[in-house]
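Just one chain is shown here, as structure tokens, and it is the form predicted alone.
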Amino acid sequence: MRGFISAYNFADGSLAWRFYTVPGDPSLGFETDALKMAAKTWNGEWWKLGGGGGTVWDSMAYDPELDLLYFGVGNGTPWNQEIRSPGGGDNLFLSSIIAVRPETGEYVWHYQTTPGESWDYTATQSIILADLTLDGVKRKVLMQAPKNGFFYVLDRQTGELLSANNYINITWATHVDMETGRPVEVPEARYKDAPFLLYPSYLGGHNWHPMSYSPLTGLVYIPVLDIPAMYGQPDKFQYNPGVSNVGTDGVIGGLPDDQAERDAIGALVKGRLLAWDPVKQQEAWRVEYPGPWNGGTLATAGNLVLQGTAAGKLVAYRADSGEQLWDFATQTGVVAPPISYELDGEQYVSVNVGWGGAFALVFGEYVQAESLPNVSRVLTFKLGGKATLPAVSWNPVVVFNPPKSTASAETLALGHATYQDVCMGCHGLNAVSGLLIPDLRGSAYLWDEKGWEAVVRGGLLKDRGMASFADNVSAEQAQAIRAYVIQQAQRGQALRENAQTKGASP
């Protein structure tokens, strides 16, 4: 889509005033300044290709003293930068932080954190505003980790880019450049001409998991994702409105065959809580976690970290050096962060659990294993509190019944292209899900080639989640795909069967 911000009179609901993030169609003129400047930077025809994307989904804050109103913008549609402006250009206000005055939406300045964004590099994670004493000097800042694996810090009057270092390894750009405020990118990280492995993956080194700063030790929390992906060109690109339209080539972002393989590539998958200095730009300390998608972060005036984690636990850490204190066993992961309020003068803190989110669903294969289930509640605690959580049962296996494959290299070629391209995303790379929601390789519908053709194009399920894909998937790509999850399950009963030969766990 056409990514904007909007306000709203309060009183009746009417439009106050609209914010487009992207130029639309330049033969229909533009709506502001900023975007007639902002077309300068584009080239193509985008606005033909789903609008350019740019959408504005997560962050704002707002500076009561200088009146601005800060948002965070999300990355380019397609992602892929060669398919939506081809020639280049930074494609503004894609991956921007940008104020504005709140009354009129009237644009003040923005910082590009990724010109001509091209890997999902979105900017709309977490803003915190702080006093920061820089060089002598104390400073009104800005402060953001985004997807790029960079941290910020801005003067929030100015835009004026202060300081900037990578938090976690990256691949795609060796460090930013404090004259031009630009990222200086590794060439091959654009995946012209070869596929190239990228730190951070699409899900970024942060994602929307709230990050929190605290006035007592100078320190940012982040739950930092540490995941690669492989990006690729395709062969060719159709725009198909209704599916993901990323532009990338969706078998080289995909798992290879070879189990060694996948495990070596789940051994990169890592998740952690990074404290971080933002006057020195340096880590403080940290804590490892068995995987990524951690909860979002709460410090308090306690000197206290409290974080959840996927693994079904909430924490609760030393906020100056990272030791332990605290834990709770949740029997579900936590994505969201916890909050802390005081009622008739007693302090709690509730924290939303729950397991799920894009991690969960597209990176199955490294889920499954240690999945807990989804139970969905508020959990509340306070000093000296004593409740205790009834028992949640759970069996996590896939139950793997697949007919014989009897499809040809052709038929598996084409199904594995277009699963990757329009399924993946809620039912896991490689057909591998999170168990969030069914595994097609433990699907009856794969004894059913009818029944399968009325689930995917018929739109069967629908009332279940699972919409009709008709005028996405030809009638032979949904068989095709169905050949693909035929193959992916004989393989994963395969590897079971191995593993109970051997007397490992399923």
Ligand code: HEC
Given for the second form:
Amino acid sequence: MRGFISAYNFADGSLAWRFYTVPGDPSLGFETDALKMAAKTWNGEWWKLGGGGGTVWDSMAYDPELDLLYFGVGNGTPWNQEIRSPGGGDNLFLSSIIAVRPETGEYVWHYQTTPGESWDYTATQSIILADLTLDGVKRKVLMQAPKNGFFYVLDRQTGELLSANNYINITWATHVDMETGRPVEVPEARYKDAPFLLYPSYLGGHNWHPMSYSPLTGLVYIPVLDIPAMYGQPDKFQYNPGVSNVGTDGVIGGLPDDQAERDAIGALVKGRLLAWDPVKQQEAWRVEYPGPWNGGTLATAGNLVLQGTAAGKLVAYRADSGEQLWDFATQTGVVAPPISYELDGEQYVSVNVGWGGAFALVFGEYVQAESLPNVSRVLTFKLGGKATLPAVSWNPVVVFNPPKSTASAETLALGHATYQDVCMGCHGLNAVSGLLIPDLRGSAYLWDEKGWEAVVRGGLLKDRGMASFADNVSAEQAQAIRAYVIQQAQRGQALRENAQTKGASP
Ligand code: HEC
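I've shown you the form predicted alone. Could you give me the structure of the form predicted together with ligand HEC?
Every chain and every other molecule in the complex is listed next, the one we just looked at coming first.
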């Protein structure tokens, strides 16, 4: 895909302008001088076919005084730069923050956080505009904590980098060089010759859950994801239209067979609320959570920070110290940020609760144990509120009843690889679901070759959200996936029986 941002006229909905974030087919001529410049930073053919990536899927901010519109640009497609732009190049304007004139879309400046990105390190995350005093000088700044793990403070008039520091432990770069404004990469991080354990993962050190800034405390409140991921070069890459084409090896990026190793990875999967001092570029305080994918934050003038959690709470902290003051059991995970508003002289806080999204689906192995239902509601609070929530029933257990595993090693390998490439994004890494949609290891279709074909390639359950994958997997691949899932169901059943004979909880 080729990313862009469009402006439409209020009056009649007509297109006012469009800013493409990556250059397109050069034989058609470049839309702007900015794209002519950007084209010099690309190699290979992908970008010419309109496939460089760079979607603008989250934050924008407007400064009326400077009359500038800011937006963040996403990752490359495929992620893997070896495939996308062989031989390298910065691949502008991927993973950049861009300032344009809002009336015309005219380019003013850009800052690229991750030149030649190869890890899904989008720079689409929340953009916050503030006035900060740096070295005794008051500056109009723009702040962002994109996926790549660095916290950036830019001069928002010029795009000049004022400071950058990592807000989580990272393995892909050592620091940002203040002379060049570029990250100093660890060469192995490009996983060209060998797989590499990346911090942050493709989910980022911070994803779309909004961070907030309190002028009262001078701190930024970041919902941090602290998760590693293995990246590896695929043996061969073939574009498969209609499904994700990230260009990394899905089996290498999956989970190890050995359960002790899986548990060890689980121990590395963390999340926290981080209060960050953007002037000192260092941590002020933190609250560790049992896991990642907690909600966006809200800072209020009453010295509070409010945040919902993956574990099903809405919590209020003192914004200056992190001391917990209050919490409420939401019965479901919270990923959205709360808002605060006044109505007839009273202050309210509302939050959209409900559990789901990329982490909840993909990382089933680490979600399942504490799994919560998805109960989608808007909850509203005020001082002295007395309402209670009706009870919710939820029984998140996979019932294992698989047939015998009889497939050859070759079939299992084909099923594993295809599953990781095509099914994993919804049904979970290595066939362990986060239980928001069926865990395939408990499916009765494992017994039914024809039924499986009807669901996976025939679209039998398409009205319930399981589309036909006939264009993406062959009949042979579909049955190989079934064989792989049977094997994984046998594995899950054996682990549970083992745990039960040892007296542990299943
Ligand atoms: C975009 C998300 C998505 C992807 C990708 C996806 N599925 Fe599904 N799948 C679903 C949903 C949602 C359901 C539940 C439908 C329902 O409620 O009946 C489902 C249900 C199923 C079921 C029925 C399970 C049961 O016992 O009820 C099977 C089998 C299945 N999927 C196989 C696959 C396979 C194999 C792949 C990869 C080729 C795949 N799915 C990819 C979303 C997805």
